[in-house]
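Take a look at this single chain in structure tokens; it is the form predicted alone.
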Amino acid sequence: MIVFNPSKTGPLRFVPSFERAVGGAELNFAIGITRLDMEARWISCIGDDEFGKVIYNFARGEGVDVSHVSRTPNIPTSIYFKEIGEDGAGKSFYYRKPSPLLELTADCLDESVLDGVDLLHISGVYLAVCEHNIEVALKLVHFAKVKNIPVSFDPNLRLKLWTIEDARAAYEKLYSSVNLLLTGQDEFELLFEGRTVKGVQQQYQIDEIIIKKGEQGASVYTATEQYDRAAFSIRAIDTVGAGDAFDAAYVYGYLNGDDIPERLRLANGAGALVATIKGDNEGLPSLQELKQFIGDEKLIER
């Protein structure tokens, strides 16, 4: 989507001007991956309009493979306005119905869309936008299973886009195919209504459930172990996009063969860095920036 960032903090009705940028959970994740020196392919549909051109060129400029991004002249590109509080917490106001994604149906895809892919990542925001998107996601998951490709899923619950009941019903169709479930603590509690992480893991046979806890850090649950990692201490400016950065860095570590404690360290670091900069993806770190922040490399400035 096109993002309009406010020129000042506080309620949106008192904001006099906005700055145009590009955002969206799935694209943020893809950019996060490319900045960590891995390749990312983005599957989507945007409007064939000026805003769509901004998004397409921005994604391509970040090194994201846009060969499976279609453009439609029939529906305008989606936009949203962001509200930022004094503590950096954000609220989103969406204008995305109808969405260009209406024209990206399951019939548009075949197995070749995942050729050369090592992991399929799906966001719950995508599922919320159009009713048929769950069919698209399930078809992609089927292709992934045929090709023995692991699947990561972030519920990214957006109750401004649909009800909690609709979200639960859609997500329920995916859980048993998910290898990495990356969810916020509050999301987990809303989605699973008092059930334990272990209980959910055993029911759906999810390899790893990763619980993001913001300034309290994060935890990972496997079939036999629990891993906890404290957050990095920062002053948050804008928390929107921090979860996407966490996901990208965790998946980077997973594909890189890092152990879980190291993945958590990378993910917490990436999420923290994004929260220190205004914007959805402006703060997504390069691999060198991330390693410098978490202390693996020294920063030398001349």
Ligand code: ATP
The other form holds:
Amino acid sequence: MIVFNPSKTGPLRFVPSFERAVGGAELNFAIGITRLDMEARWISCIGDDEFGKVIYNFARGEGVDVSHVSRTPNIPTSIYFKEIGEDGAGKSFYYRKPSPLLELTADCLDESVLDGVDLLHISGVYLAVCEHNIEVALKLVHFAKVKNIPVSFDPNLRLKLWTIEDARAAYEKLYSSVNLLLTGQDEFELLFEGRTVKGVQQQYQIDEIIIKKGEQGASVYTATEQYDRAAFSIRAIDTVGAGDAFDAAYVYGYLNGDDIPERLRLANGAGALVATIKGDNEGLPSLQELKQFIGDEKLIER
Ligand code: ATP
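Got the form predicted alone; could you also share the form predicted together with the ligand?
Following is the full complex, with the preceding chain placed first.
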């Protein structure tokens, strides 16, 4: 999506101007991965219009493989406006119906879309946008299972896009295929209504449930262990995108063969860095920036 960032904090009705940028959970995640020197392929459909060109070129410029991003002349590229509170917390106002994703159906995809892929990541926002997107996701998950590729999933619950009941019903179809479930604490409580993480993990046989807790850091639950790690101490400016950055760094560590405490350290670092910079993906760190921030490499300014 195109995102319009406000020129000042506070309610949008008092914000006179905006700066155009590019956002969206899936693309943020893909850019998070490429900044960490891994390859990412983004599967999507955007409008074949001026804003679509901005997104396409931006993704390509970040090194994301856009060979599976189609462009339609029939539906305009989606946009959203962001409101930022004094504490850095963000609110989103969407203009995305109909979505170009209406033209990306399950028939558009064959198994080769996952050739050379080590992990499939799905964001729940995608599932909220068009009814048929769950079919597309299930087809991709099926290809992943055939190819023995792990699946990570972030519910990214957006109650402005659909009801909690519809979200639960769609996600339910995915959980038992998910290896890494990356979710916010409030989101987990809303989705699973008072059930324990352990109970959910056992029911769906999810290898790892990763709970993101904002300034409290994050926890990981496996079948046998629980790991808790505090967040890095920062002054948050804009927390939108922190979760996507966290996901990307966690998956990076997972694919790199790092142990869970190390993945948590990387992920908490990436999330914190994004929260210190205005914009959804501007703050996504390079591998070197991340290592400097978490103290693994010395920062030499001049
Ligand atoms: P979103 O989907 O809005 O990006 P989320 O709920 O998925 O959010 P958060 O828990 O808000 O994700 O943030 C993800 C991670 O980023 C946290 O687990 C933490 O590591 C880091 N983070 C976020 N906010 C802060 C903060 N104020 N201080 C330090 N670290 C933060």
